[in-house]
Amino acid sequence: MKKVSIIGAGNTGATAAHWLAEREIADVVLVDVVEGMPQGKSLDMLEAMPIIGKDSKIVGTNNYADTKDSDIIIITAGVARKPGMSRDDLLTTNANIVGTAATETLKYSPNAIYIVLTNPLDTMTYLTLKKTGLPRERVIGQAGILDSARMRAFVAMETGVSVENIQCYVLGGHGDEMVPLTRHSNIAGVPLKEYIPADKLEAIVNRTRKGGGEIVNLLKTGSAYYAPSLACVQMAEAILKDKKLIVPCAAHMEGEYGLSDMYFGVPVMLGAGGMEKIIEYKFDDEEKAMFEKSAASVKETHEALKKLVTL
């Protein structure tokens, strides 16, 4: 069986484990500051695995050097998002957090593929490639995936079509100005702007862009985890397996999209390799504006962690 760490236990961490066991995807290692709680967390799930019959794995610790030789790492720790929080407001405190997970397990783990979730994503997985030094292919955020799957359910919510014949692809960073490219997503084939009026599309798109602020603020404390978690565990399995699998992952960009040394969100094929290849869309003028404000934004973010963290 595969293994997989998870660093950070929280909702995030632990629901990742929970869909990794459940679906026999790997064996599973969740490590956390807090000692007795990934042990626990751990302890409780792995006792659920003969109800289901699986014979998945999970163990739970405080120590790093029990993530040896994963074949992935899943970084989720960090401070979640308050009311009010912006996701770069989370930067000083989660950079250091990211900074110590990333360099720790690759003293275990050196031949590892690093995927990110912890916020602001796009800059922490960037702290992450600079702190472990690995190649680009083995380091990407997750981040389209799960703002793709907020688009469809409101799709899907506003049709009544099944989740199974909805495909959204949004773009760009992993935040407020993040890119649905609504001439790119589909119902069956037929583009959303011909089977949904505008002003209802409009309104998709902007509940999709702030999809995550929308559940932080009914929670009052903490952020979203089932979906979050699905993601990543979507990403592992396609890796494990060797899928070749094109979801929008948060990549380091080397002149695609006419970008340079950040994390942005675009569409991957990941495989055994990590990420293997990026695809390049060709944009239209409005989706070309929107794409560069998006950049900009997550530039900043990329600039300011520069400024606080020695690279």
Given for the second form:
Amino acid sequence: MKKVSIIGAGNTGATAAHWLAEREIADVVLVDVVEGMPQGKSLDMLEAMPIIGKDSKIVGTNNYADTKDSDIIIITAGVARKPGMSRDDLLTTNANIVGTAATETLKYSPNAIYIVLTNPLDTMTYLTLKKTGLPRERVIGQAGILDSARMRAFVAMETGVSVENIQCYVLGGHGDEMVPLTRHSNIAGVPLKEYIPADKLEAIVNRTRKGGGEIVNLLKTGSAYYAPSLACVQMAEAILKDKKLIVPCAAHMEGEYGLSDMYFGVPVMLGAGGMEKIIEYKFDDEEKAMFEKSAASVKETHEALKKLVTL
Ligand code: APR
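With the form predicted alone done, generate the form predicted in complex with adenosine-5-diphosphoribose (APR) in the same format.
Below is the whole assembly, all chains and molecules, this chain first.
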């Protein structure tokens, strides 16, 4: 069985472990700084396996040595922004947590592929690339699958069509400036714009952009975790099974889309090598403008990180 280690056994980390184990995709190691919590959650999940007849092993630990020889490392460790905490404070705190997670796991799994989920997503993935010194193929951020799934869910709610028939593509940075590509999205091949009235489509696009905030407002004590963790698991499965799956992910830009030295949400092909290919869409002027605005906002956070942390 393949081995996936998840750093951060909180809501997203533990739920990712759940999806992975339930689908028998890999054995899972769940790491957290809190003593007992990853062990307790893992044992509970392990005890569920006989009921569904799966042989996935789940181990909880506070020790990075247990992650040895992982095929994939998923980083979800971090803190949420608390009242009174500035964006820079959050950036520094999460950069320290993610930086440690990246370097400690690399010691034990030099061949692993990294999937990053901690926010601010594009910038934490950039940090992981810098801290590990790995080639970009092996450090990928999760954002676009989630944002696209949210849009697909909203389109399904509006039209009553099966989610399986709905394809949506949300690219760009994982923030309010993300780029939902309505022209490339479709329902069973019919462009979204022909299926849904313009005002309704605009509402869907806006709701997608604010999808994360909508959940935070409802939960009040945390952020979304079912869909974000499943998005990570889809990436891990595509890599472990060498599926050559094309999905939007945060990838390191080296000239693609006219961008460089930054992470950004673009369609990529996932296979055994990790991020094996970046697919370049042709944009019209309106899409290009949205893309550039989103890139400028991500670049700003990257620059803030560089001022706060030594990379
Ligand atoms: N090493 C390991 N785990 C850590 C560390 C560390 N240095 N610091 C914090 N953690 C753990 C916390 O103990 C907690 O269990 O990270 C976990 C984070 O879990 P939650 O607070 O439940 O947050 P979660 O909803 O999982 O989100 C984590 O993913 O989607 C993003 O915005 C989200 O950045 C956030 C991250």
